[in-house]
Amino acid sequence: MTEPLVKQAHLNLFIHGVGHHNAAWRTPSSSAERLRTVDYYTELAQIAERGKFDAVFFADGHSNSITAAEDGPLWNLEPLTLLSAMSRETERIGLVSTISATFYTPFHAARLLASLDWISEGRIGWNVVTSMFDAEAQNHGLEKMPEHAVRYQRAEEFVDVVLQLWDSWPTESILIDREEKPDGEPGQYVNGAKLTELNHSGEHFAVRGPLNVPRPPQGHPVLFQAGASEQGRELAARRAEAIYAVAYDLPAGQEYRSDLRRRMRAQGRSPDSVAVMPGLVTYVGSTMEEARAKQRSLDELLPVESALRQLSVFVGQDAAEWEVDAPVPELPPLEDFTGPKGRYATILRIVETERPTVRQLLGRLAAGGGHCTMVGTPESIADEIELWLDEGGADGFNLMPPSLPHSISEFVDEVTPELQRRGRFRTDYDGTTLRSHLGLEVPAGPK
């Protein structure tokens, strides 16, 4: 008899500075001096590729501040430019970046992503975001961010236009017919009848088209989405082909995934075709004590003042004067919060379930901002990953290593083989594109 099939995990590596723990850059062995070098990021991608991960992922931001720069590394190199270089030093792993629908235009985004898909031979993914902070808007000629609902209305139109642009120049239209015809007609490079002018005129964009890059190898680069708000979930249900999520614990993961699957069914889509991948922070040790010691060693390097500044951003109010050894002050309900709702909802859940002091909350948020954290041996972490897969909390995880490259090397060398031994993760790539890694079909082209 054959063994019953078990659900396999999808795994992404979320690359962020020298690690997602706010104090990772302060460790003597950190790679903080290498953050402006392509080789550093390429090495991280190669480690993830050695582990047969689906993709590496970069978030992006459009602002900086003096205090943020003092507190630790955020953005150093623009991610799309960086992915272009990384694609030449990797072979199979997917390459995903955030592009903001608030600050780009559809034509610009479509052209960049289509070009990258050709450069990488079909390994590009696009994480659609709407951006959040007034400081970002002020770098783009705006006084403040548009209202939340307006940002998502713009994003909906943005995505629709980008998809149309990718389809506007079919590759089969390229003839490269060099020969002059008997009637004197010159050779023809492209059959122009197959190209489409969009002539789109919408509420937010006017785009003529066609795109000046042929249809990408994947048809459409894979569309990721990470919204936790009502509008974000609706956009994900309609458009996303893979979803990044914030889930503090298994019940939160089950609630989010179940809700997204219900919304996808209502849109006439198969929810089984879309992988939901919560963020995951791991501390791996040969024993539980060793793993906890690794977590503690980073937490002890966390400066309270800068951690309070970050908390202020997360909760949308000044936390600088909060008493660190007192309980967390009462916070407004989720419906009254105007910032990034996914992380704020996680903070509310931590406060409600754990009743932490401010200091304890800072430690909980130090790596990954409240995403799921697993501390233990390779076996115990594999047990927890299996539980999330089997109980409907996740289809995989977006790994947020507290320290880079150390934490991702430990995961690839110790946890991944355990998952493979259990039949929970691939031992080799089946295809060459990001779509193939995620089990997605190439979208049908224009008729």
Ligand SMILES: Cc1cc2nc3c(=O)[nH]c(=O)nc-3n(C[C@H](O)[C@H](O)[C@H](O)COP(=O)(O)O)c2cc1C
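Under this definition, the rigid core comprises the largest set of C-alpha atoms superposing within 1.5 Å between the forms. Numbering follows the first chain given and starts at 1. Keep in mind it's a predicted model, so treat the numbers as computed, not measured. What changes on going to the form predicted together with the named molecule:
- Comparing the chain between the two forms, the rigid parts pivot at a hinge, and of the candidates Leu235, Leu302, Met145, Glu241 the one placed there is Leu302.
- The chain behaves as two rigid parts between the two forms, and the smaller of them turns through 25 degrees against the larger.
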Given for the second form:
Amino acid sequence: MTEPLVKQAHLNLFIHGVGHHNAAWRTPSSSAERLRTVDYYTELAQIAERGKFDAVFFADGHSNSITAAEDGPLWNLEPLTLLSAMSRETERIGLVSTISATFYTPFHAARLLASLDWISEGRIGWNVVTSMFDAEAQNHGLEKMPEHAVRYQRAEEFVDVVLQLWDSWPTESILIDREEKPDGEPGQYVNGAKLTELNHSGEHFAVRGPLNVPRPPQGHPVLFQAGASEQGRELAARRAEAIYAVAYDLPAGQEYRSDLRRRMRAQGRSPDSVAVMPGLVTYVGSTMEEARAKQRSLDELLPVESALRQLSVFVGQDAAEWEVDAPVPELPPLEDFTGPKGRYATILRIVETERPTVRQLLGRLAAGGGHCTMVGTPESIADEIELWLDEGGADGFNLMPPSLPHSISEFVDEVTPELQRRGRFRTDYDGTTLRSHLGLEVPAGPK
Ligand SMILES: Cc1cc2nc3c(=O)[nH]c(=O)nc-3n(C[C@H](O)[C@H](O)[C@H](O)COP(=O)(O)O)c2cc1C
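The form predicted together with the named molecule is what I want next, because the block you gave corresponds to the form predicted alone; please supply it.
Below, the chain from earlier opens the complete complex, with every other chain and molecule after it.
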């Protein structure tokens, strides 16, 4: 495999309902009626595969808030089940799903992911999260979410045990020896001596092992992570093989990526092997005006009341009476804000750098809630992507199309060819596994 002359991007498609813009389902041509059909998701994976993307990704949550459901399609089909079906209709595209270390057990997770890696012939990845909402905990026999720090301690142990389980039944142990031995001993199916009982006994888990699925084709399905907090970033630095990030603009991307790389070095890992992929919302048009018109047409479909309700949560004050076509009122500085700081910091940055009206701010938050947004022609968006790659803001992007499948088809048909023409993205797959797409080795098996 020839090393590309210039840095090439890794591209991931983040599949979410009928698009990441909260009003996408309200467009007459949206795919809202197809959200319970496997064909809808398979077609999205086939579009990403046609674009030679590294992978498609599903987020996952364990609750269904009724008010959120009234506002639009949040959850429909369980992602691991979907990936299994999608793997049969695709050949090269990586298939990534979230797994919650708070609500799964390591044995379940290891078994499901190993099986999917065999079914997909080595194309599986998992995004380790600790989940967020009490409503999720209340579906798993808990009153409220365990403390953030406890969730990450559990996640650290969870990941360690899953990796050991994958190594506990090496494929080399499988003999399928049908021959009876001269001493009359029957042939063996497996050389048991090569299987390992973990007998793990930790603070959160007790797991005997071995796993009852052989070590999968990639050795270990690829581990993704998207931590923002101190513990989240430390887990990513210690274990993640690819990272999903939130970066509203290039300086935010540079800050996050350089911090993660510093932490990886501190863990004795080489940061170049780990792709950091911020979320990216794109509006593509043959002219800047056409692209902006696409953004406006979705923003105008946003029911202001529910959008202002969501904004009130983000800014920790009642925004219901704000004049939507007037500039965003003065907001208290970050240090005086007591709610979740990540998103509030992004809102202050949007207000500071774009001086938006309330309606424009609602639009910015409605699609990707604070992730980077690029509006423009294929050439101007390719320029911005190159800038992030060359200025250390990203190793690629986790695309969050405002409307599906429209926005991802546009990106694959117009932006990807521009990136390929500039040598900034692969023109074809070199390998067949997700690890090969991400330039990752297969981890060495047990000695
Ligand atoms: C691209 C992306 C995808 C995420 N997917 C999920 C998800 O599917 N389920 C979930 O509970 N959290 C998800 N998260 C939230 C993160 O796992 C994490 O909780 C959040 O970034 C806050 O960081 P912290 O956990 O370090 O505080 C995602 C975050 C990002 C940036």
